[in-house]
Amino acid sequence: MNIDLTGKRAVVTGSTSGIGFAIAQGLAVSGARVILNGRKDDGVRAAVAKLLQSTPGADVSGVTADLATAEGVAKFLAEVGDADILVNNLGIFEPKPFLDIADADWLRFFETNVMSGVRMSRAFLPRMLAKNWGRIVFISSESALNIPPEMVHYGMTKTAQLAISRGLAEMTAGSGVTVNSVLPGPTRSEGVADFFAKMAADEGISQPEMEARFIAEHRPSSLLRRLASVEEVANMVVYVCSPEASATNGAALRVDGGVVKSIA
């Protein structure tokens, strides 16, 4: 299969590192014009330079905006205009006991993980429908189905993304627009790697040992038996964004290493 996204303009939110950057890179390699996004100018500039270095000749730009706020989304949209592909990747996570999660934490997670995608999709979906072609992808998580007791607020936002994605897909019936969710499992992004490095230091063991212990104790149903790479997740997203995925719509596609024990 030769995925060719030449002529398509793609927006990837929260894409200066981790899964978001890998998705942006995969889209750029496939020929798309890619717009990176982050909250800090330095991070956006560095990500654009890194992507251009790894993919010479790519059409890449960056827009600095905090998409966890309505003001940030408005600023982003004023600079970007139109797009054919929207990947709602922006997200935060934080282990915290349920009884310690304050109202402000619930709202912060909802604004960042859910409302950013709501606002961006509300802006781009009508334009895609008018052109009769477009792709919207929500980067959810296996935690949407297996709510982690140590991160109930995070799991809640990831489940909400599935509901929104399916609901938006219903609006595209009979068109060339698709809306899907991709559900990564434990993935070695920069943020997750830093998280495990800190835990390993606290326990006095190596990071690989800490990662293996986490999988064994907290994701024992994993068939992969390791963390996925960001590239493995990005591969699924790039496919879903392609013309070849035209019959995939309203789906929740797992890249979870078999963590979720379901045949559906």
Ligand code: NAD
Contents of the next structure:
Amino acid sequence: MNIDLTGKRAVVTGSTSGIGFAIAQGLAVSGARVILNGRKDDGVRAAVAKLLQSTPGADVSGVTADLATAEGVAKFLAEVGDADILVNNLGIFEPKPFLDIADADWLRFFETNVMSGVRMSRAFLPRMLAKNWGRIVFISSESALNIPPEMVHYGMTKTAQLAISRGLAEMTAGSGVTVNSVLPGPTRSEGVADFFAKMAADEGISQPEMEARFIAEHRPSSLLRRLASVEEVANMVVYVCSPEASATNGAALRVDGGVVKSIA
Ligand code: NAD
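Condition change, the form predicted on its own to the form predicted in complex with the ligand:
The complete assembly is shown below, putting the previous chain first.
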């Protein structure tokens, strides 16, 4: 199988770093025209430059917009127009005991992790259906299925994404459009690496030791027994975005290193 996305225009939200950047890179390497997104001009410019450096000749541009807000999405859409591939990647996480999660936190997580994908899909799905080709992918999490007790609000948003993507897939029946979710497990993105670096410093141990301890204590069912790389997650997403994945629709696809103890 040779994935060729030449002629496809792809939007990846929250793609200046982490899993989003790796997805953008994977799509660009496969020939897609890629639009990166982040909240700050500097970050977006730096990510475009980094991608061009790693993938000479890539067709990549960037749009600065805070996609956690309706205004940010409207600004983004005014600049971008059309897309064949939409990857709803951006997401925030923050461990917090349930009793300390204020109403404002719940609403912020919902706006950022859920409504960003809702608003973007509402704009792009009708155009994809009209063209009879398109791919929408929601980057959910194994936390959608194994709700983490240390961040129930995050888990709620990731389960909501599964419901939305399955519901949207129902609208694509008989067309060339697919809507799927991808569920990464613990993955060494910049956000997660920073998180472990801070925890390691607090505990007075090295970051690799902290990561190994996290997997052993908090994700003991992991078959991978380590964090995944962002590229390992991106590979699955690039495949789902390809014409070759045309028979995969309405699915929740796990790249969780086997953390979720379920066959289906
Ligand atoms: P990250 O924090 O490393 O990167 C997130 C990116 O989104 C950054 O570029 C950030 O600037 C951007 N972003 C955040 N809020 C934004 C906003 N309002 N508007 C525009 N951009 C915004 O995160 P990551 O670890 O790469 O995670 C990416 C996705 O994968 C998230 O949805 C996350 O829930 C999911 N995920 C991550 C892991 C993991 O272990 N890393 C596991 C499962 C699922």
